[in-house]
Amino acid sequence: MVQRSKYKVTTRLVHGPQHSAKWDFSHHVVPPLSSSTTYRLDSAKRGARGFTEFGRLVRDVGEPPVYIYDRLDEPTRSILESELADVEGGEACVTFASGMAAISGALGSVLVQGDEVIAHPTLYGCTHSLFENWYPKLGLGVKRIALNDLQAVRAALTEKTRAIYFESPVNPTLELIDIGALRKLADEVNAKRKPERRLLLFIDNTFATPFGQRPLSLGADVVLHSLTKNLGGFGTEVGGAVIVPKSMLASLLLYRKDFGAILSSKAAWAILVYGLPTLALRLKRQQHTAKKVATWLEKQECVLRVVYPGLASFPQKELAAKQLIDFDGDLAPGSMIYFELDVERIEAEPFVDEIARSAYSVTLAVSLGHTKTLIELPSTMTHSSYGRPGGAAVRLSIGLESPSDIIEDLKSAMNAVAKTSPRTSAKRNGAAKPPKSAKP
């Protein structure tokens, strides 16, 4: 048999596993699609026996694991996890029908009643939620610190303390957050600590996927993502995922067993033959529009500032050097811009409808890492549930279009809603731009 690991990640990512012992690959280019609900048992031992080893062995060689009932596992969906394990270096992933079902399963199944949180102030709308409006009612704390603030953070630290949650890029601002600095943070903590309440680092790795950033090798103890995003790549899947140690893989499984929130075969064969196998291809075509689609904007006189990991401009570019590389070594941008308008020039709800009503290559709607352009306004979509609503930022994710056409369809939007003002006029008799600001 042909050794596997002396390939690269993108060149594993077409062809997937060689061998399985979850399903026989000897005859398949294509990963076959299993759909059934139920397994049929050959004696009540075996049935029982599947049971027992449920959520206890993590193998992918020799005997084939005992299949019982979808829930509990299956192999396609078991196959999928084994390439998302593989791809971000960790020892075992659970999928869940949701990026959210993943979080709250990663959480749900480390936090007891008394603990808290520690989380970054800005994330994802509904993660927001999640800690604000349900950990409440459970008996579980949330502090919200800036995780780059070391000194806050070791301040708000308590015996309590069980996780550190973030993304990084954190969405929408693309802000990244020092996973380094955190692990060594945490070691000092957990180096006083017994093994069954050592600190946490949860990191949400969805807007760089594997193929920009792989947090575990970085010091991340678990790693999550929206497989709807990126991974999946065509908007035709919802799912998520998290990547764990071998000695968090029983808690997580037997928690999503009772929790329900089940990736379906369908789905993670969507993304095990289309998703994966594509993945570096499109992150690089994306990349490439992103850099000139963040360049064009930062030229305009009605964009206030550009957030974008491959600009200069970009305000923690060493950081970026170092978290965000792709397979080959090189710098991983990302297909997400955020930028903010000038609201004397322009306002964003009336630029986002024009998109609506006049672009064919940017589409209004929520979501990102799909094959499509697609523009939102955070503080009244996404993240609106932190109830800030009238902002002047917007977050873009590329897609596979011509950067041309979406230069131009963003071009037109801004010309067809721009306020005529004094530094419009002067724009237009030709006034020096005056100099932007590169704060995040």
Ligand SMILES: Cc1ncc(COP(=O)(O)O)c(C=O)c1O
The other form holds:
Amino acid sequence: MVQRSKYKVTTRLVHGPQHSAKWDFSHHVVPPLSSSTTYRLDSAKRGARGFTEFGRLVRDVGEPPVYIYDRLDEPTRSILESELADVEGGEACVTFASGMAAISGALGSVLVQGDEVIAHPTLYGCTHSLFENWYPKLGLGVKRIALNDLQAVRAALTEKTRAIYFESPVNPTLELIDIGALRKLADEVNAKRKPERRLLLFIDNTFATPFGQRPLSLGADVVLHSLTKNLGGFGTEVGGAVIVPKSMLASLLLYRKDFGAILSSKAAWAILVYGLPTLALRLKRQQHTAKKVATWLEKQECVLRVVYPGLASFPQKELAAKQLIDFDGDLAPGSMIYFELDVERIEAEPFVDEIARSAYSVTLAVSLGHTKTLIELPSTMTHSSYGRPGGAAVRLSIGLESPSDIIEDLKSAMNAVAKTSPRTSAKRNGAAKPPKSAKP
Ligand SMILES: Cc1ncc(COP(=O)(O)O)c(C=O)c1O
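Now that we've seen the form predicted alone, could you pull up the form predicted together with the ligand?
In what comes next, the whole complex appears, and the chain from above leads the way.
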């Protein structure tokens, strides 16, 4: 048997496992797609054994499990889970029907009534809504604290705090959270706690993907993904994943069994066969394009501020150099750009409406990490749950198109809807451009 671990991650993602204790497919070059809701049990004893053992097995070691019913465990999904655990450098992975199912499941399998979560103020809109609209009804406390302010985090911690929750880079602002600093703080807290009440760090790594950041190696306990984004990569599958230490696996599997939000084997197969093998390739191309687009955006009169970790103006460059590192050890600034328009020169809504009307290489749509470049307005779309409509922020997810086409489409839309304000005409007459701020 070939020793897989001596190969680079990029190669492992392309070839996947040649064999899995989860399923014998040693003569397939591509893992087969399993699709059976239920499994022949041979005997009552075997059925009983399957139920007793479920949730206790640590994945992909020893004997194949006794498969019983798709919602408990299933080979194609399980092979994807082993691959995701491997690429994140984690011990185990449990996939879910969506990113939100993964987030609510990971937290739900740990928290009990009365527990508190400290969460960063800016999060994906539905995660914000989960914390603000649902957790109070479940008797779970949530404090929203800027997580790079360690003093504030320390002050907010109580005996009840069980989880610190964040995204890094943050959706949509691309702020980075210092994972190592939070690890130190959690270690201090945990030195005085029983193991079963450990303070845990949960990070949503959707924006960076494991190609661009492996949070477990930086000190996180639990890594979350929306597989719908760059891990799926083609915009055809919805899914989520949680990477956990073995100690948390059984509870998470039992939670998923009873709450029921499983990833379908068909979606798992597509992510395993198309998404993972092309992850590094897509990300490298998207980053190459994103740098060009961000650099171009920064020079535009109607753009006040551009945030992209690959720009010299990125305010957290040092932290990016520590955290956003690809499989080869290079900076991985990612495929997402956040920018703010100067509303005196251009309004966000007519700008994206013009994109929707006339652009071919840029699509007005939510989601991200797609082969196609997607643009959206967070305040009224992905982050509308914050209830702060308006504003001039735009989120751009770079796809695989030619960089010059994306720039041309953005330029045409800007030109079509730019206002002829006094400042614009001054510039047109050769006046100097005011300096940009580069605050996070
Ligand atoms: C950072 C982040 N986390 C989680 C999610 C939720 O994922 P899903 O749509 O797969 O439920 C999203 C969706 O946009 C996201 O951007």
